[in-house]
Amino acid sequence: MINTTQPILIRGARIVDPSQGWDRAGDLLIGDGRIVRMAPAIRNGSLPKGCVVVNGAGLVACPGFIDLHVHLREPGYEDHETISTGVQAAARGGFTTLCAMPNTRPAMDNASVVDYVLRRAREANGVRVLPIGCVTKARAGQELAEMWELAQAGAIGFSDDGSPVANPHLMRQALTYARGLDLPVINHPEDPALSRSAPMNEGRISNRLGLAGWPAVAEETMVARDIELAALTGGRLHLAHISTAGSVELVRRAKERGLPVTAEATPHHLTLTEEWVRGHTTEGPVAGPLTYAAYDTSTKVNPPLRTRRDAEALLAGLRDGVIDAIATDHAPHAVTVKLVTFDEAASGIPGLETAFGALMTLTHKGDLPLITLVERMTQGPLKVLGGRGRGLGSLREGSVADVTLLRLDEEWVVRGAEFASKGKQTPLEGVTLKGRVAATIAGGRVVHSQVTGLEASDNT
């Protein structure tokens, strides 16, 4: 068992640290929960007493991943996920910081619920949890929550995610108020009058399946509205899980104008398309006549999986920096709300444990350089967190010792039943991914490891 005070040397790994433009072999020394040193070589004679030396051959060491968008469900929906199971899933996925959305029961619209989440995270004794407070009371879209109180309690931003802030006057007020707190408003971009709870993307496949279609414009009109409100107020706007080519272009133009706008995309919107709803196997979507594989509710997500053109636009936006961050939108559900008809099924994919492996399909194809992938999962999220993320996302000397170790070429088969998360229904069931998290170190403490000589600490 390795604790936060025991020094660790990772020797001879490929170190990828976008914060320093570093992508080469080297040694990494961790001690007292901090990064002590990163260098091409660290001599044995300079190591502190009791240092654990880990052979890094075949491993990539990078800053711990930061996820801006997870649903930990607790309090209120513990049958879907708990903070304890969520942080365990995060550790397996290489994430050392989670930003928890407020669509709990009761909603995270007051300091007492924020305090509860922070206490439960400490008890879980795993990765860091940063709460996101509500924009409106009870996420009802009628009255602003006590945003100052939430910020004082530790909220790192405000969102009604799962529901958009549909009232433009309230959104304007929220952005104005949040500007004074120097915190972002994170909106779920959807015009509910246009989507009308449609379960999948509008197009030829929704027509073929006889399902109501969710048009891209339902997202894009809200993105456009929020960008203009950010321009008016100067408030920091973060757009959650954008999914269409049109949204990417709108964000691109906003950044060209110098507006305080950031955006995220999910692994599933980058790597899967609406064809998966029509039917898929472990090799991907199927063509031809409909089979029993169609209407798989594991593919139902909000916003819906879009077209191949949209996925390509998201990838292009990710590469060139229009999209700042990758966020999983980890949305676990109990099996009882997934094993129903497609229309009735809950929306959401559990993404923490498959994110890196799924994204590595893009890297292996040459579509996304590894250093860019790591940047969008570390430094990119820090643009949104601002001062609340100080000391994270880097392997610089003195930074918090959040480190993820990766095996880029390890193949593994996704089995939802083996997830730490309570959400077991994944569209990647049975799919072979190439690229896996080997170990996760959070604040100098090993919280997950499949590396010889690097034993995970007891989480109890």
The other form holds:
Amino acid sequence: MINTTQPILIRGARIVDPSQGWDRAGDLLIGDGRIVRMAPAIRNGSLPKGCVVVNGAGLVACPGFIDLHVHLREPGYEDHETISTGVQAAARGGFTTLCAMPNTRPAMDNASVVDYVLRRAREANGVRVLPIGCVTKARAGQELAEMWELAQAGAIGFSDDGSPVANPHLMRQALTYARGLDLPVINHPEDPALSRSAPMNEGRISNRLGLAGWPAVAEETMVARDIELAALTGGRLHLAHISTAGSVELVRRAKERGLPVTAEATPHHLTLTEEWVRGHTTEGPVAGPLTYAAYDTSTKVNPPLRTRRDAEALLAGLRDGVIDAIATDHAPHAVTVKLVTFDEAASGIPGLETAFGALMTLTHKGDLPLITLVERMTQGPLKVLGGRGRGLGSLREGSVADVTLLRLDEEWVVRGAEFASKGKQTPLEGVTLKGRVAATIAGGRVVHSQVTGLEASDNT
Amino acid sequence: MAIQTPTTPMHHPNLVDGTRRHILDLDDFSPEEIELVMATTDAMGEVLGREIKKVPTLRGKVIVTLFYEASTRTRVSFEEAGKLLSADVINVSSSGSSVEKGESLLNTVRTLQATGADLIVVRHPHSGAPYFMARNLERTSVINGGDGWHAHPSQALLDLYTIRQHRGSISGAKVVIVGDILHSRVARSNLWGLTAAGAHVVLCAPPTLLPQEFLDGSYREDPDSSGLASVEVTFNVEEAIQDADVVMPLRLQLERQQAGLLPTLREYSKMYQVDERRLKLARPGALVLHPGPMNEGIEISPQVAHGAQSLIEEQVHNGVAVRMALLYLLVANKEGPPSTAQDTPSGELPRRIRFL
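Having seen the form predicted alone, could you now give me the structure of the form predicted in complex with the partner chain?
Complete assembly follows, chain above in first position.
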């Protein structure tokens, strides 16, 4: 068993640390829950006593991934996910820090629910859970939640995710109030009067399937509104899961204006399109007449999968930094709410365990350098976390020992039934991905490992 | 994975070789299958004309109509079709069944399969419900009796049949569909059937009742709707009806006014109602079809609805024959495909029909 104080040396891995602009072979020594040293070569003689030495050949070592956007469902929806299953899924996906969305039942709109989530996370003893508090009481969009008290309890930002802050006056007040706390307001950009909770993207596929359409403009009008409110108030705005080419353009212009605006995109919006709703096999979407695979509810997600043009714009934005972070929007659901018609199905994809493999398709194709991919999963999220993320996302000496080991060329077949997450319905079911998380070390503890000689710590 | 170009599957199950299990829409019907349905419908129409209009073809077969939405025409004609073919027909509606207790669609249809149903005709308010059923049933066939805004294949087939009965061929005919295209499963299925048969289809509606891709013209470049590239779109009903061979107004629902898509039904009927004055713009003897139920005085005037050019009641009558053909082709053939493909040259009656 390896405990937090156990020193570990990863020898001869390819070390990718965007915080230092480092991408080359080297040795990485951790101990006492911290990064002790990162160097081209660490001599055996300088190793601490009892140090576990891991052969890093064929492995990439990078800072543990930080996910700004997950739904852990607890309290209230434990049949969809628990904090325990959620952090296990995160460990398998290489994530060492999760920001938990507050659309629980009761919602995380007061300090006692935050306390509860933090306690359950400690008991789960996996990866770090940082709670996000509600913007409004019960996420009802009427009155501000007690944001100061939420911040005191540990909230790293505020969001009514799942719903937008629809009332522009209230959004203005939230951004203004949050300035005093130096925390971001994370909005879910969707004008509900325009999207009408439609189940998929508006366009030729929705017309083809006879489904109501959720138009890109329902996101873009709210992104534009929020950007202007950020300009007015000076409050920190983070835009969750932007999904359209128009949103990327709006964020690009906001950044050119120097506004305090950040944005995230999800792996599924970067790698899948609305074609998948129309029907797909493990090889990808199918054209021609509809097959029985049409209306696959595992592809239902909010915001919906968009067009190829949108996905390409997101990728371009991700590459050039307009999009700061990749966030999974891990949204697990019990199978019962997915085994229904497309209109009725719950929205959400469990993304933690497939994120890295899915994103590596972009890297293997040459569309996204590995160091950029890692940056957007480590340093990028830190721009949103600010001071609350101090010590994370880096392999610099003294940083928290959050390390993810990757095998870039390992091929594996996605099987929802084998997920640690309770959310088993994935559009990638049966798909072969190339690129896999080999081990995850969170705060010096090995929370997941498939690497010889590196045993996972007891979950106690 | 990752943003691939969609691929087209090679073989689709079909009625001609007996491999088709479900009828979900017309987009996957080959021309040969359409011909087979038309020929079989002729035979069924002959049965319907008899004094004792019943044959034992589907004796011992169980057909369930499962309707989650109100329906007169479709449900009654499927029930009648099944009964005239001597199947045992059981009607299940969402009220009065365990659906009312909250039983899911999945459990409902698995239960019906377990009771031994050979075929379920389903009407459902959600697009794609029949596809969901088809995915989850191993033994029971599914016929889509109308799903959401998506498809209503038996209606499109009976429209096709009715037009052919009167014109011989559809190829080159100008067919005008007027009304709420956006929310119409009838329009969607008819688009497949009519364009495949070579009709010149014109869609006419106020812009708020047309799908976006018909508004901006992008449907012409849409690989998914390549068959629809010849479709014409106009907002002007007089222009649409000019020289038309077939005029098909669609039901206009009051909800569209409430949803802000139309100022009033009154304004709609002034602008788009198919009335005698407008019908005069069509070719002499042009045919008037309506999928029903009609809102007389809104999308169609009573004079046209009940006038000499109206085929609306004939559509209903043909609807029974078409549905007999569909039930027969799916259920009687269920044991397996005909022994050899040569047994059923297209255009001739399939050999398995046994008439009294």
